[in-house]
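Next up: a single chain in structure tokens, the form predicted on its own.
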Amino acid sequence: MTHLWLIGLGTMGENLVRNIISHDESIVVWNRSLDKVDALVAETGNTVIKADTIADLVQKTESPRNIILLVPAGKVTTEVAQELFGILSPGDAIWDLGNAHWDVTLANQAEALKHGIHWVGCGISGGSEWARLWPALMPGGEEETVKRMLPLLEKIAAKDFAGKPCVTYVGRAAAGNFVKMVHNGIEYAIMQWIAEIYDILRSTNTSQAEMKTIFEELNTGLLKSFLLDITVDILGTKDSDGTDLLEKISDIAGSKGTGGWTVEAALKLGVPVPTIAESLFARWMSGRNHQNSLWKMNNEKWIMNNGGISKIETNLLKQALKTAYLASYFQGIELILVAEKEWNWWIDIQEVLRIWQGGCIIRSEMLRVLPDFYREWSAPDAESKDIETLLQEAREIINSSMVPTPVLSSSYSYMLTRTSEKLPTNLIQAMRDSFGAHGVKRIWSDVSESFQWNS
């Protein structure tokens, strides 16, 4: 008998059993196609266990039990959710391995315990791939059911820089979902910097052969990352007539509404996320841009009759990154640390910053530094030490351009702003209270007064 069992054997979970039983677990499997389950227990041999049915399930384990669910979010979440409520034991636990709304996990966790029953809400990263070798995983809810399944789940879990298993207890509630999320987020952002990074050599008559070289420089030291190795592979891809197969691609980008809900949950949380949120704005615009060509702009007339660039040197990209990638990682650190403190999940913002750094999509050796960067605006490592240096290149980069780059703007904006001794807001303050007499605090006083503002 085992107490583990997966439900949805799509790419992601057939993936992850192998991932499990490739460490001698057993596991019992139930998936709506019954001939996907068959092969692989034809496969596999005993370690895999077909269930004909979700009450089946049940008869092939024993309390208390860990379901894992691996279907579509939604609708099929729910319709399961509410066969399994029906039939398991107080004290059995369902992991939700989707990519649910923390909300809907709220829900969820607060429908289960109705019936004595345990809903952890487990993000998981790194793709379908790595779902089979090394995830990341990001599981919150009760502490004790969560830790039940450490052991198994430290085996299966990629490695951090120390060699230590990139899973952790996130926190309570919908904690591990809200710090997948928020995860997700940072990942549009860096997806969309290194596109605006491409799009930039691109405008210059670039190569794509001179490009992977560029990137190549670009993915050393700090910026050393997933996204960018992926990115020189992606750009020495051929077609199969021997040209560039990345300028064949749709330049119309989907997503999944996760970048979304960051964005929703920085606005209910009063949090700043202007690169995030950019990124998001990006994806959107790729599809509007096709439907409004009235609106394009000739990017090669337009570069020749303003002076444009030709070339651009390699450190001035490296410094532009830099400055995206530390905005990115700065605003989704925020975002967690407040919805922390608004909810009482209690996450250890340097446990998610450590299992981020294996296994998950956002990973790079930025996140060696991290941990002391965001809390002191000062990084241990002097290449990232001088913020105005870092900012007056990523602005060089920015100025010349004629392509759009709003996340590499956003970000330079974002950290001009974080860094600049005084802001302008006074006189927005100023005018709140010349219409709507909603007071002002002079520097030196916590005390509110309303003026006749009039020359």
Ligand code: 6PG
Second form
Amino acid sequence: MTHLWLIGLGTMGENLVRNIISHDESIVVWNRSLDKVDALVAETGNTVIKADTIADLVQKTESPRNIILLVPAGKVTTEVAQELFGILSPGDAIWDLGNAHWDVTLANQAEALKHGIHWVGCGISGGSEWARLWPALMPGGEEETVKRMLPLLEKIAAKDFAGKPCVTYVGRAAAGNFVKMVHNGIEYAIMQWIAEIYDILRSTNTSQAEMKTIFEELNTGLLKSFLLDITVDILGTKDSDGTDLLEKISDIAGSKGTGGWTVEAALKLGVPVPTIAESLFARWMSGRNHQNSLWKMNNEKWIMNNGGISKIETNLLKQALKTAYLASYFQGIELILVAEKEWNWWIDIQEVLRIWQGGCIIRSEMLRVLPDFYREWSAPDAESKDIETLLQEAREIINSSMVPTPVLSSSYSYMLTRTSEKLPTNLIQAMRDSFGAHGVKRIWSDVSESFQWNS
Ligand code: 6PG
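Return the form predicted together with this ligand of this protein as a structure block, the form predicted on its own having already been given.
In what comes next, the whole complex appears, and the chain from above leads the way.
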């Protein structure tokens, strides 16, 4: 008898089952529509065992059971969970692999514990195809419960730069979902600044074939990454009539929520994540441009009149991308560190950066140098010389752009702010004191004073 179940045979669930059984494990599967289970059992032989009902799953497995839930988040998860609480034995564990909000995971953990059941919030990244091959896994919850599944998870996970599995015990409580949520916030940022580089190139009438070559060149060294890999593929994709498909795709971007939750967490914990926030707002802004097509026409004319950018220097684009990469990762890291300090979830940030090296959507070569960069703020590679040069060159691209670059600009400003010796916020303090007597401190002093700000 096996200890393993899976509920929910969507694309992700089916691919995960295929991954698990490819490692000689057997698994009991239930899905609302049983035809899917029948088809999988027929194809895979007796490593996949069909359960006719959720209750039947109990008969076909033994305790301590590990139930992998891959059903839509929200109402469906709650319904299935309620049914499970009624039939599981104490010590069994429910593994929720959906993108759940950390508050929802905390509530589910509390509810499950009333029945002696452990609830593991496990982030999974890599998209549906990678679930079959090598996902990155981010489980959080009760330590022993997570650790008893680690041997299996290590078999099915992607590998890091050193060949170790991209899975670890992320931490207590909702640590797994929180880390996956921040992963997605960073994902939003990287996707948006890649799109901005595409827009800059498009505004200079670079053909899509030329863009593909430029992106291939950008996708090297520290910038080598999954999201640039797929960008190159997208730029090379043709419609059935042989023309570029991308130009025919609507520019209204969707979002399921995790980017917004990341910003919500940042607001709650007081962590500045401007790059991630701008990438969320850029998605929300998309579509609103259609409400003002007159401006759009004029804008295009304006760009043409100004000649756009005459020559794109790939090296400058690289520096802008590195700046954006560093800012995006940095903000995510800081958010996790602050959450850890606030909630004491035992998250080891070095381990998080390690398991993001393979399988997940935000994997990139930049992760090799990130721990050093975080400590020393030195240039990430020899090509960037030093951090000042990196920022100066990034600025050249951003300043010469005729298209909106909210995330590239915000990344640049973020990095400049973090490395500035002086910020203008002394004036903010003076204004606060001037109208509200909120008090100011002189440089190097801890004493708060109020002044009459009369000239
Ligand atoms: C992953 C992805 C995955 C999903 C996002 C999409 O790591 O495999 O992040 O979880 O693609 O949730 O999110 P949006 O619909 O919000 O873009």
